[in-house]
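This document opens with one chain alone, in structure tokens, the form predicted on its own.
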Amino acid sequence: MRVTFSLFHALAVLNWLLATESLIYFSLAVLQALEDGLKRADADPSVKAVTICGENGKFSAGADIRGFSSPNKQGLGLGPIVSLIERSEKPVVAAIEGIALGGGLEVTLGCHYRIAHVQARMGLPEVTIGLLPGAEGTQRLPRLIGVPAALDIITTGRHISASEALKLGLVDEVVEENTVEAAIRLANRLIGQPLGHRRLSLKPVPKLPNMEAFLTEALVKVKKRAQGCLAPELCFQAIKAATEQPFADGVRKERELFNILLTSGQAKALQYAFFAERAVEKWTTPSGASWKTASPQPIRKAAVIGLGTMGRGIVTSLVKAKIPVVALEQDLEYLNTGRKAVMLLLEREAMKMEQGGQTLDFNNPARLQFAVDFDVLRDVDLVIEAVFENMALKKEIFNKLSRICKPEAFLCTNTSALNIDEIASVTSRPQQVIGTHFFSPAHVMRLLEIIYGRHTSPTTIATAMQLAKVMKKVGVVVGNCFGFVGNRMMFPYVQQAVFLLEEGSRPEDVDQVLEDFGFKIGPFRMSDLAGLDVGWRSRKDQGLTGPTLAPGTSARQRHGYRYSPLPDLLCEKGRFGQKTGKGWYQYEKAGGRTAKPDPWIHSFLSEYRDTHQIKTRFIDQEEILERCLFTLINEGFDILAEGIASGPEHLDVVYINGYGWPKHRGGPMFYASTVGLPNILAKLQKYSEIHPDVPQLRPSAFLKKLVAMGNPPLNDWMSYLHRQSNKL
């Protein structure tokens, strides 16, 4: 793939080769040879005109983010070059296609004139890696869109189609055809023609009648959306200096605050979450499967069993992903209410992707089928049952899959705790029996979590990762245990976070920690969310509480370990949160969505404290984070130790994408390795000594081991799993 320049007049056109990869990058090769491009376009008196474009349909993905991490970056800057463009006393025009982001779109901005093909997409992302854009798109982008327009495009990092650049005048034309040839004959026009208009650098930032008190509340919304993460605020005060400043004083500015960001912890958390995601789509199993060897088969057609309201985020994500998808109910009153949910949710659908360019098609029947009779399922590719967390029920419909369904089908199980290995042994497939653990709404959460079983072959894994791929998800392979990586890392969390409560916290004290830190909601919101009778439920299974507890059993105590029934007692007075209007918060009616601080639960804490003759005492903040996050990883390194995971950046994206881990602090196993090993391990053993009852504090070997191998870098963690070690 290559950068090419078009520098002509008449019938001359000069190429360059200069750079090939998978996408167009900014390396050091490629802007010095725009640098030298550029130079002798304009030294050359036959040259009348240039364009500048990509080649394989994509203008640029701007610089290569491994670039920002080198200690020793040096050479030119884009910034300049940007300058050198916009100098020019030849008409300059951008042929974009494809993508053009970053520094792919300040380099557009250098240019007196911008061409785009319909299908592409630009943006200024620098924000979601922790950075803002550096080579002067803060300066230049509000000059010629205005600063409404600039700002959402900054400081949200989102992608804009080229119909929506054309109407915001980011463009100047958007073309169905050859886009360079369109530029070329553009560029011709223009020769003669004076440029000092077309100069961003030169032109005033477009007033509002109300500019200061638009920032403002701009600011108040920039914050609010970035629940701690510095760069979307940094943007803003980059383009707000565009409003008040000279552009060389802007300019300045700007390179100021890409360096204060460059050099934050932020920056570095978020590029690693970046890659991350990337490299958890190169899975692999203990038993030596991987990525490599195991190809996907096609999915044709599928299924989903269960139109709750995980079933119908499901089917939803399907159509949305353009997979003919039958959904199936037991009856035909659950049919219709899933139907008529379903179709909601797709309408909700087609019009947010109607507002980008696309059209959803979900009316037809060979797209969309709904039905009772499990017999319409023998044709299907892949079948995802939906179900209630039940093992006796999924077992039966298992069963019955495996007689029905074709014998090359893929059974999917979306459980968030159970068994994969005893829902396939009722089969006659257990081969092609995997979990695809989906989040809540499904058609809007990103995480797939994807659990292999004893028996899972590599081209099962294999097809339910091309599945996450399909359906703009981000699959993460894991194994089979209970709660699998996230539920399980998340139960010694919640089981803290109600300790807290019983030895003298309040719900909205924890909950405030941890939404201080950068969780989207605290432990109690999200159980009042999910509903306080999920858990309950799973306990009464597990019996741990309800009538299957023995007579006699302590309140505080199980299986001779610390467990707190205060989760147990709201239930069984009917608080199951949002749905009932009552959980740990108080809600405006049932179904309600803003929770407020209840006196009863303070009354309720209070005297179940009376009872059980605990005594209260203030709980500072520290406290409140280290037990409820440090339990969480400490969770996680066993997790790596029994090899249900492959490596650390497993659990990160885990948590990143599916249960709301700010993704500024890189995931929980990063986060331990900034904090540093030997101070988690320090504040786990305080606690445990504090707590013997508690096992989750019991520090995880794993952790041990590496705190006596000189606290490793993450990358090097699993290196160390199997090595013998004289100091443990």
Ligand code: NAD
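Numbering follows the first chain given and starts at 1. Superpose the two forms; the largest set of C-alphas matching within 1.5 Å is the rigid core. It should be emphasised that the depicted structure is a prediction, and the values quoted were computed from it without experimental measurement. Compared with the form predicted in complex with ligand NAD:
- After superposing the rigid core, the Cα of residue 694 is displaced by less than 2 Å between the two forms.
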Second form
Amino acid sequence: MRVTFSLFHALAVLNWLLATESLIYFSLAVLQALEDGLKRADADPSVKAVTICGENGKFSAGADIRGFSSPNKQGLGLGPIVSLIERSEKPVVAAIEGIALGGGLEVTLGCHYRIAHVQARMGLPEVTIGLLPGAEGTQRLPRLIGVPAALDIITTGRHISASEALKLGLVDEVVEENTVEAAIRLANRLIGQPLGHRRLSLKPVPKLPNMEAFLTEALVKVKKRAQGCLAPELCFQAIKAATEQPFADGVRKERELFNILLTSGQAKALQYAFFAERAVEKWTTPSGASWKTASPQPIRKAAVIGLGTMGRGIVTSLVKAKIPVVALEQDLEYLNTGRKAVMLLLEREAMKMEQGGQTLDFNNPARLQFAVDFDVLRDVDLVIEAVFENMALKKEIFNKLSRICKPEAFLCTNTSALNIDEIASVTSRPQQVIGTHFFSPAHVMRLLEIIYGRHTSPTTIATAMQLAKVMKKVGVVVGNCFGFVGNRMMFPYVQQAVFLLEEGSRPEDVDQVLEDFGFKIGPFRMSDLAGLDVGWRSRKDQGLTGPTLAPGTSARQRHGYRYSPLPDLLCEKGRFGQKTGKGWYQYEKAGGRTAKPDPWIHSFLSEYRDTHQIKTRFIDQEEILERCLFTLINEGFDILAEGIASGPEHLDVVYINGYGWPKHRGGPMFYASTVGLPNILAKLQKYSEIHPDVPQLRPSAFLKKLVAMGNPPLNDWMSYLHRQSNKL
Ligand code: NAD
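Could I see the form predicted in complex with ligand NAD next, after the form predicted on its own?
Then the entire complex follows, led off by the chain already shown.
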């Protein structure tokens, strides 16, 4: 960490640097040095103007969030310094290069003028870690750029470009060359000029003709988008205070709201999620392979096989990542349908990118080629297979790929649950076979579950991880088991949801509880969206239903355990969900999206209960939540114990990025740690006694062990995996 203060040409240039992972963060020492520097500049009569800049081409990434455990020293310590800058009698100019985020941008708001480099990015991302800009930013920004733009920037935390900042009036000038020199030139021109009108704290917030109505409407939107996350709403409240109160009172309100957020628990969860995402980049496997020693191979050309729901999105993601891609289908008819769908997606993406000043080149055959002949795959470096979920078909494809593709090519499967080793067994290169499990829609969802098989090489894992990064996705390396991490944890969750219907709930009751918890959609709305036929086909393949089921099998039992035939019965009636206009809900038409509770389902459920002599009972919200979530978490403990994932962060990152788990609850395993493992264990024991024929309710041995070891913090869980416990 270094702070320099230098004088030249009657001008003080303050710059500060704390290099951590190549970003510059504020620390206590930096704040102190900034304050000292400013005071010296103010006191020194030979200094006529001041420029504030960063070092090494970056202004500042704001406060180091690892320091938020001692908030008053960091997050809030900056506000008075920003005020000090603003009060200076000498003109202060900010020279913004690289990034000015969070506290970094708040510092520039105290300056009298701001100059940005054309490639600089700015933003107040505090909301994404459950906080608000706590250095008076919620009070100054609306005074500078107006309430609508400030609300947008502060409640979303999005980064903006220099050109957008110029349009909004956030910066005074954008330069293409040396920003610091431009700032110095401006500062020299400003010497002796009045500064009062440039002090944002003295300015009123620009009025809107309909401020009250605007704020009422804005709050509805902010709350809807927040889905239970507190920070966006409190950001809103802080900005609202700026419209109603003098600056000093607004600042007091900002501090009060900041402290509420800091102690709400959500900020801790969001910060955990932030670091969890970084932690999973450093993958390891039980055999000792790791990110440290494995190097990715370059992917200069890729192929996608199958242009259905998933293939289309995967092709789109590859094109966006500027990787030339061959898209292959089984025949010309499928190819034409697939091509049209891909082109439509790409056109939409290109339009979105244009709005941000970027272009997307996809009409070039060197970038995107469509084919039905496997021979075109001879020169690709990597293939992603996304054909129907059928082991025989996947094996046929992989055998063909193994013969046609060059020996060094990687072969990836987008299977949702099938055994990677079995797929790899039909190739001559099992070390280069890996699961790349995308989530739907694949060009939108950030998660990429990367599944290594018994023979998958570290290079193959590293290459898949690199591919995820290039595609701007979050790669999570996991082991091979049925359903991998995400779907495996989802099975007991959905199973409980269906059991609850048998016992007395309605689909909309269960969904409501989980949506109130923060899930984007509940399990029944999700099943309708994904298509009930997908699971039906899988259960038929597993012999759980359909013609292969042994005659005389009990309707509600399989292999001695409880089974619900409800989803099968719906499918037998052609109710596949949104695609057929009916599923757990009814829709306006086939393909419709608005789910309406269906009286048919209600009477179907009550007839079903009568047939099977199940006494309908009222099930409260607590039981719905606990049975769905705790079985999911319980499976997570088994996954950890089996070494399928190397830590709880992996499970949490999978759930936040692939399954709509509310980020402000930090992922299922983090949530478990906040509920307390003894509580989870006790509830599972209770439900398991009531439902002894449901093995998913039986507490995981690893969960029991952690409780016996005194409920250690989440960071320590994995260290207990192989420790002996004499309390068990
Ligand atoms: P889909 O039915 O929409 O598409 C499959 C495509 O594969 C079809 O267009 C079909 O013509 C093509 N295909 C079949 N045989 C082929 C062959 N021999 N050569 C070339 N193309 C062939 O299926 P989907 O939903 O896209 O699923 C694809 C895979 O992705 C499955 O393994 C599925 O389990 C998995 N997956 C699906 C989802 C999802 O939400 N749909 C999510 C994650 C993973």
